[in-house]
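Shown next as structure tokens: one chain only, the form predicted alone.
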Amino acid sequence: MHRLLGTAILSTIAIATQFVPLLAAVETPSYYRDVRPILQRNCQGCHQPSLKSSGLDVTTFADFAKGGRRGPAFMASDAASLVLKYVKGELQPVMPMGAPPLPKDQIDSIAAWIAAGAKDDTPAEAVDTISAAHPPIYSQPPVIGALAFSPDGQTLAVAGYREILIHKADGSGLVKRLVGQSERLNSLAFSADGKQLIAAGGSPARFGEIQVWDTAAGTLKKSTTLTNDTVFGGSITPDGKTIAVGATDNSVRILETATGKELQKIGNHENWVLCTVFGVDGKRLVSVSKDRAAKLSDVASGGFLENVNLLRGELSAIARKPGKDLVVVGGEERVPYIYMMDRPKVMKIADDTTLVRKLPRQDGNIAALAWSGGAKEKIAVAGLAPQVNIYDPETGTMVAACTGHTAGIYALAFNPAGDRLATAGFDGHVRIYSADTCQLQKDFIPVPLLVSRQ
């Protein structure tokens, strides 16, 4: 009995000790699965190829290595090294400058993997080649979910994979190539004077991202991250001043443009927020979301005003009327509703007194829509059923249809006229019309692709 016992025991340990080595490598820290995450969510913003401040670009290993213009940024086994000094802060300005302090938990995986040799552990697949100098190689036109017109209407802004295409606004031709960080651009902004183009996105389960491009020199002013997901539905005040974007944590960020600071974090959604629009003053805010609201909040305090609609079904889309406070919504229950953002009495709950028009019920789910200016009005509708419908705000009658697409529409843009839409989504083609009869003016791949050698 003595003898099985010692036996069993013997074999214990001995199945035992085949796991310590598995044990040690999960334990033993990670820059690729550790580190990176890290200086992704809190530094790339500042320290990118686009935008190296103090010379540091912290995307891949070998420029973190090198550091900037202070030396390297680290070196094996120096508890001393200087990106340890900075996020401690024991040199100023403490790091990530303007944003509140890292965790201690985030620090000490800095550290630990430091002091294990600051090895890197990145697989060959994953080491990033893109950048201003090697943008992205398209060997397909990817699915586009962004479009704008600048305010001068002589550009179309186009978002593409990690990288924002600025095209000529009749699609006659490609004038540059704003490459970033972020994988997927779900929204574009021009501020009103055209000097500054906003981009809301970030790479899905790592972390969302706010843009701001001066347009002149095509160079990034200013790059924020935020939340653990991409962004959505982003919008800029008619003073350039502050930005709203929607997360998937529930919440509607407001930042300054000019530095990145976040002003508000808005928790009145119970869901997603997928898209904000800003009032006519700058000093409200509707966002829509996944929890069929279309709320209205004080974007000075953060503060919950009312829902401006009757809950239905999940919203992903609104655009406001230029130089008034109405707004159209859309979502899965696939029919634009038109409200004023103003109640006319007050009321506790939501209801329908703020509605002005429904319009006509679409054949798939609405994913975008947008608001013309000019002469006369037109709102445009888009979403999973493969063409757009342009209606008359004022009777709420279909004008005209613009077909071509075959696939979902996930953005659409009016020019500054209001006389031409470009619409693109899921085929990756960019498709301009003439706003009053949908005539087809343009249709182009706004990505160089891959020529094949076959």
Second form
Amino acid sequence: MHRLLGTAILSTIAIATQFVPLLAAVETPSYYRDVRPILQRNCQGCHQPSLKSSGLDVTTFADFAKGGRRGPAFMASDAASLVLKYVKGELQPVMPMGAPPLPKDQIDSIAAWIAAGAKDDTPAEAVDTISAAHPPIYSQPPVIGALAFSPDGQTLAVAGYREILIHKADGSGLVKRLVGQSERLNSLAFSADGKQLIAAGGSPARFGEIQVWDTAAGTLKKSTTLTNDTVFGGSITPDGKTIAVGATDNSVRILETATGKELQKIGNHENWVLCTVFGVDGKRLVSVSKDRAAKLSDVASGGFLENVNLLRGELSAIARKPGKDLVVVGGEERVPYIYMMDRPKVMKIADDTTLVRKLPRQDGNIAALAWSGGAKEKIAVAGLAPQVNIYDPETGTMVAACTGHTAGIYALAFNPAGDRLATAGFDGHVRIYSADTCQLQKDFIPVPLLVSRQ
Ligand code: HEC
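Provide the structure of the form predicted in complex with heme C (HEC), given the form predicted alone shown above.
Then the entire complex follows, led off by the chain already shown.
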């Protein structure tokens, strides 16, 4: 489990401030400024190139204008346009399907834009040219926010820009590219049977998204957009039926994998929730937050059960021991703490009776943690210092230090056998080390780079 810290936050602020003057000005209705964000946030989950519910894709003006099975979604100046009928509930099912209706001001925005002639004012450079047929082109390696090995140990999923790159597990070749709408993917997780890959992320200050991919077919099965910002720290239950994700509205969202339906919105944190992990039986969940708490919740009811830790620094990462309800958490304080999920019977509130062990303090804030399976379990710790340290969870002693990174590391993954560790982060390289010795096995850039024309 792994978190993308500084960069996500910085760019959120940058984009947010950039939008302020635009929002403040009340002018002619604009597709790009007013309508497109509503569609991205509420509609593209189902109406995007790879899903196209009812034949409709709303991700570009041209596709939105083309419409779906019933014809054009709107006609200039036509108050009876199809899209208006659906968002107002004059046609059923009301859109967005399966979610609360749009607020009146958003319906009014779409209506005003159609009334004013439904013009396309998308700047040329902002027209979306990326799709499965036209995957992203990179001039430099992207910041990597997430990595995950498939449960069969054959492939390594790497989060790029607008896509997931599926590589052979030893880094010897690119197998598939899974292109979607989110600019950033902050976490990746395979279901235990390897059939589904979930990705959590979004586009900063616009929308959060959870993608569910069919790994064999390489197709998007489901996309759910939620909140107005990227989401973090997605995890999936061992049976693959339920997903949890953390959000910048301080909530944890629990979704049904098959339908994308929100089952619970847990609101007991006081700041951004950056990572989640389910317990062994999938019935309970621990979430960590910038509010410094690791909280244990009941998945079925969304109810709060316990504070797992004594509050210290902001928390950004959590990983669970394979097959056991023990977690390691870390963040701003730079110290990884191993906690039991369950408080012993003689319980005192807000003490540290659940603490099993502290690992040594790191040189930078912790952004990613991983707990290996295999014969000899290990915990890997990474963050803003360009080095990954591997520890023996039983004794807390250091096993090896993986060097060679040039900047912060946001993503870690052990392979299922526990003998390889993949790392990635700011410098855009993926490095694969031997987990026992930190000997570098492979160092590669996971995206095809534009050949420079100097
Ligand atoms: C959870 C999935 C989902 C979401 C989210 C969603 N839609 Fe739909 N949409 C559908 C499905 C399914 C249909 C087909 C409904 C039917 O025919 O009964 C549809 C049909 C439509 C149609 C008619 C297309 C045609 O030509 O047949 C329009 C227009 C539309 N949606 C607009 C929107 C807008 C606008 C939003 C966001 C405010 C939105 N939808 C959000 C699933 C979704």
